[in-house]
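Taking the form predicted on its own, here's one chain by itself in C-alpha cells.
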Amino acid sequence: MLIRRPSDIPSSEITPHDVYLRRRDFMTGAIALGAATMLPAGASAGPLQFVKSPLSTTDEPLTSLKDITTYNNFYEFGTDKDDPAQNARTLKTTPWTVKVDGLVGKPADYDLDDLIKSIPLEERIYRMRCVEGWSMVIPWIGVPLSAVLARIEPQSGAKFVSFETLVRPAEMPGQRGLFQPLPWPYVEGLRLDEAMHPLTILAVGLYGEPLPNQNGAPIRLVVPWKYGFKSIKSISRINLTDTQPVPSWQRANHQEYGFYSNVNPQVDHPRWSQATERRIGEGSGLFTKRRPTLMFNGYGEQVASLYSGLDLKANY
C-alpha cells in the first residue's frame, strides 16, 4: 500500500524521521523482530510524514514498539497474544479495497490511497485499553474519520456507521477450521456522532511506520474512549446506516459486551473487575504494577457529553 503525503505540509512541522526515533529511543529492543515482522507486506518501508496532533496525550510514556507490535488482540491470526505477530505476515495489504454503501451520496468500492487522498496524516498518541485489564500508549498516524465520512456524504438518515474487518481464510489461519471463536466478518459499529468525534481516527500507521500486519494494516479503526475491541482492523468495509450494527462480540455474547463499550470502571466485565488496569511494559507476575482505571480511558471532558443522559450502566 502507498500511503500519499500530503505535499502541502510545511516541512517545519514534520518530523524527522532520525530525530523521532532517537527521541522515543525504542528501537534496542524491537529491531530483533525484523523487517518482515513488523511492516505490512507490500508496505513502504519508508517512514510516514504527519503532523502532531494537538489531541495527543502527552503526559504518560510511550509503550515500546516491540510490546505494541507482539502483544495483540487479531483473532483472525489466532487466540493467543503472540499469534498475530507469528501468523500475521501471511496477508497481503496491497492493493487494498474499502467498499462504501449503505446511506451515503458517493457508494464506491475504493482504492485506500483514493479513500484517504489528500487528507493531512497526524500523529496521535492515545491511550488503549483492553477489556482483559491491560492497557498502551500508542502513537498512531492516521486521518480524522470525521474527513472520511464528510468524503463519503453521509445522507439525512445515517445515524450509525458499521465496519467490517477482511475476510481472506488463506491469510488469516484464524478464520480457518470447524469450531471458530467468533462469527467472520468481524463487525463493530457507531453512533454517527462518535464516528465524528475528533477523537476518532484512521489509524494508517504508528511509530511514524505504515501499520504492522498484526496491529490491523492497512487501515483500522481507533476509538481511544472505548475498550479495544470496538477500534476494528484491516477494515474492508464502511457502511452507513439508520440501524444500530450488532457488533461481533455483542453477537457472541451480549451479556459481557455491549454496543458502547465505554471504558468505565463502575461496570465490571462478569467475569473480572474493571476498576484497575496494568500498563504493559510495567513488570509482570508478582512486580506487576496495576493502576486505577479512568472513566472514559482519561478522555472524559471531551467525550463525556456524547452520553448525557444515557445509563450507561444499562448501556454498557
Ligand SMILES: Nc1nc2c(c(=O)[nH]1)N[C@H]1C(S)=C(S)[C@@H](COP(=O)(O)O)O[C@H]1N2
Given for the second form:
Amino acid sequence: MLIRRPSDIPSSEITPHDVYLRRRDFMTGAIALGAATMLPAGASAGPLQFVKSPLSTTDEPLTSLKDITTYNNFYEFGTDKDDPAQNARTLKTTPWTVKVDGLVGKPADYDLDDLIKSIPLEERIYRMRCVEGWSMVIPWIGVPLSAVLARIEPQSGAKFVSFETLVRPAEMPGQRGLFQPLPWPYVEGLRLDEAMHPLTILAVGLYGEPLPNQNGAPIRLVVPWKYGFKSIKSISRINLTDTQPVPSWQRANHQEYGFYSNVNPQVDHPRWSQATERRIGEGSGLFTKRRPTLMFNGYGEQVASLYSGLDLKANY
Ligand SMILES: Nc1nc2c(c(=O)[nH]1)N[C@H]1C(S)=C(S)[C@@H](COP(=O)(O)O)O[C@H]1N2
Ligand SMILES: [Mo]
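Right, the form predicted on its own is done; let's see the coordinates for the form predicted in complex with the named molecule.
And the full complex, kicking off with our chain again.
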C-alpha cells in the first residue's frame, strides 16, 4: 500500500475545512427530504479535506469500504454484525452537541463543529483489533484528541477522561425492547496520559468521507493499541474526572473486560485465546488465514512506556 504524503495531494482533491461543516447541514437536509433512505449504507456526500499523518500504519492493504461499513459492532443498533448497517441510518447526527464537563476550564455544551473548528483533519491508517479475534485496517480521518483536550483545558486534578454515547431510544432500536445487551449510556474511559497520546484520535470520517452512522457518526474515539470496544462511537459527552471510570463492558462483565483493554496476545480472554487474529476480507471458513496478534496491536514502540511498571495480567 502506497501512502501519499500531503504534498502529493492535488489541490483539486482538497475541499475547505468548513465544507465539512456545511456538508453536515446538507446531509440533514437530505434526511429531511427523505433522500437519505435512497443512499446505500456507508454512502455520503463527498470528500473531506485532510492531510495525511505520518503516524499511519503504512504497509498493509486496507480493508474494503464494504467490509468496514457492513461488519460492525454498535449495540445501540442491534447485536448482529449486520444490524448497524441496517438500522443506524435513523440516527440524526446534525445538529450534534458534545457536553464537556467535570474537571475542565472550559465546560460547555459544544456544538460539534465548534469543538473541532480549526483543528486540521488528518488521515491515519490504523489497524483495529476486536476482542472477538478479527481485525481491519481502516483509513480514519480525525483530529488528535489531545488538541480537543487542550481546547477544553483539563484542570490539574483531572486524571481520567470518560466518554458517553447518546441515549436516544427513539432512534436507537437496541435501546428499546426487553433485551438490553448493555447498560446505557455506553461509557468508555482512558487515563489522561493515554488520552493525550498522539496516536489517540477523535475520528469524523473514513475513506475520505464523513463517518457512516454505523461507524459512529458524527464523532468517535479511535485508540489503535486497544481492543475495538474502547473506541466509543457517536460521542455525546466528554467528562474529566479524578476517578477511574467504569466502562460499559466492564460494568456488564468485569471478569471478561477490564479498564485497560490493551491488545495483548499473552493475556487470554476467559473464553478464548487472543494470540491470533483473522483479517476481515481475507477469506473465510476453511480458508481463513490467522495471523499472530502483535503486542499493543503493533504500536508497542509508541505506547509501551505508558504501562511500564503496570502488571498487564492484573490490569487487562
Ligand atoms: N457506542 C458504542 N460504541 C462502540 C460499540 C458499541 O456497541 N456502542 N462497539 C465497540 C466495539 S465492540 C467495536 S469492535 C468497535 C467497532 O467499530 P467499527 O464498527 O467502526 O469497526 O466499536 C466500539 N464502539
Ligand atoms: Mo469489539
